[in-house]
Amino acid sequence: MKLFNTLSREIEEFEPLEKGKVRMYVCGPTPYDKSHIGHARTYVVFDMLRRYLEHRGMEVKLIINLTDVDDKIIKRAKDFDSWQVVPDRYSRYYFWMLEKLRVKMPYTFPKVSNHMQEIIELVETLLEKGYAYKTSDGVYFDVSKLPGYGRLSRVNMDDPKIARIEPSPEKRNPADFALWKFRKEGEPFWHAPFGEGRPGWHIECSAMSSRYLGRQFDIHGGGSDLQFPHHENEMAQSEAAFGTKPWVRYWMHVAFLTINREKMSKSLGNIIGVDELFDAFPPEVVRYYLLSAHYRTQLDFTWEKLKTAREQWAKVVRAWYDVLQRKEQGIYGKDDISREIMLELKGVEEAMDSDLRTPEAYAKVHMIASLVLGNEPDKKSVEAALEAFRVIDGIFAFLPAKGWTARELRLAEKLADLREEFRRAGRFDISDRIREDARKEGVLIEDTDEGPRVKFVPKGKED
């Protein structure tokens, strides 16, 4: 298995520090507002990576943090009674999104507010080693003390915008960043040996990742916008404090998601919340769409593209439902396509082994669906298809719940028989209405030489 490493800018063979075990940290949200489609893409991609690693037989320990102490939260708290209300409210929305999108829960969701002791100890270590210094407004990391600073993001150190990220007249270097911000009126604060205050943005992830994964681990991930300054600064302070290099073996970043080829921003008013998506499309369709492009490729969102994704998704689901129903009813054909199905499934794994090339994997998934829908699979082939769909759903998790029971199947068959009676009696107005209403509920009634046959199809939401 190979993955692209942002640090080296190369696709590398993936070899975890401990054989068969993967330690992975993904930067979680700062819950000061509702989660949007860009957030959804990042967490769905890393969930897919986690699922594929597990499919390959590895044990994955995943940590996703919650930044519940931050400038944005403090600013938003002006609309509420206290600052704690903000992260409590919007983290619930975030967890709701993860559940809808079938993101598997990590080992833990550490909060900044619950790990102040680890953060304070890390700042003390950096002060003692001479990598940090105090000013009147906080404790800063001195980037000049760490050779190679900037090698993760390839940032231009002469860019004047760097100094504006964390402006302070007392900083020694423009790129120096805050480890600890001293207490200000009306802001939350904690006691520390170097002064009352609260942590800077970057120090939290170094403290929490080392708490749960150790001082060196396998994968660190997040959106591409986190490369600088967040991940660059995380890496700098961690390597300085722990003396490990590289601190993280593989850095992975998910590319931006745009809306009609424009960057999402509040000023443009084009931010799409996940609740808007779920109001219009099943979460499984949204997940299918978010994984359809390679994670390092920019994904451009339009409602039309999501509708197209629903049609593609529906084809796969129809094939899955077809083999489920054949198994349930014992209806088998004469075509042995089991070998072809297994070859396509192998192609899925080969594409995923090569830096998670989901577009190629999806093409193989659709070939499996075409084999099922274009033939009358025998029992061996039905079993092969069921196994293929089990693996596919284990990796991509976009197949819906089966959505029907044996009792519902019997009721659907009785409805089809009733429609057939009306059709034979010439009451086509009633028979057509039964057929159309059944279709809306995910039941397709087909007329065959042997009589009516029902098939369960993806119900989906209307345009």
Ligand code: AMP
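Take the protein just shown as the form predicted on its own and give its structure as the form predicted together with adenosine monophosphate (AMP).
Below: the lone chain, stripped of partners and molecules.
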């Protein structure tokens, strides 16, 4: 299996440090506002990676942190009685989104406020080893002390923008960054041997990843905006403190989801919250859409594209429902397409093995759907298709729950028989109405040589 590594800018063979076990850390949200569809993309992609690694027989220990101590949280806290209220309220949106999108539970969601001891110890180590220094407003990391600083993001170190990220007149180098910020009036603070205050932006991820994954691990991910300064600085302080190089074996970044090619941001007023999204489309369709583009290409959102995705998704679901229902009712055809189905499934795995090329994998999934819908699969082929859909859903998790119960199926069959009686009696007004009403409920009544047959079809929200 191959993955693109941001550190080398190359597609590399993936081999975990410990055979069969993958340790993975994904930077989590700063819960100061509702989660939006951009966040959804990043976490759904890493969930798919996790699922795919598991499909390939690996055990995955995934950590996603929650940045509950941060400038944005503190700013937002002015609207509430205490800063703790902010992450408490807004992380609910995040968890709700993950659940709706079928993101599997990580090992844990560690919070900064629960890991102060680890953070403080890490800052102390960096001070002791001479990589950090104190100023009047905090403790800073001295980037000139670490050879190779900048090699992850490959930013131009002479860019004047770098100094503006964390301006401070006492800094030794423009790229130096705060490990600890000394106490300020009205801000939360913690006691530390080097002075009361709170952590800087990056130190939490080094402290929490080493707490749960050790001082070296396999995959570190996030959105592409995190390459600099966040991940560059995480890497610098971790290599300095732990002496492990590379600290992380594979760095992975998900390209941004944009609107009209612009970044989604509050100031531009172009944010699409996940609640708004799920009101209009089933979460399965959203997940299908988010994974349809390769994770390293920008995905420009439009409602129109989401609608198109729903149509494509519905075809896959129709095929899945078809074989599911055939098995349930024991209705089999004469076509043996089992070999073709298994071949296409192999194609899905090949595409995924090659840096998670979902567009190619989706094309193979559609081939399977076309095979099912364009033939009358025999028993063996129905079994093969069910197995293929089980694997596909295990990786992509975009199939909805089975859309009927055994009782609904029986009722639908009775309705179809009733319609048949009216039709035979020439009461087309009634028989047509039954068919139309059933269709509105997602039940198609089809006439076949063996009599009427009912078929359940997936329902999208807007129908």
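Numbering follows the first chain given and starts at 1. The model shown is predicted, which means the values in this text are computed figures rather than measured ones. The term rigid core refers to the maximal set of C-alpha atoms that superpose within 1.5 Å between the two forms.
- The rigid-core alignment places the CA of residue 27 less than 2 Å apart between these two forms.
- Comparing the forms between these two forms, the C-alpha position of residue 395 differs by less than 2 angstroms, with the core used for superposition.
- Residue 447 shows a C-alpha shift of 2 Å or greater between these two forms [criterion: core-superposed Cα displacement of 2 Å].
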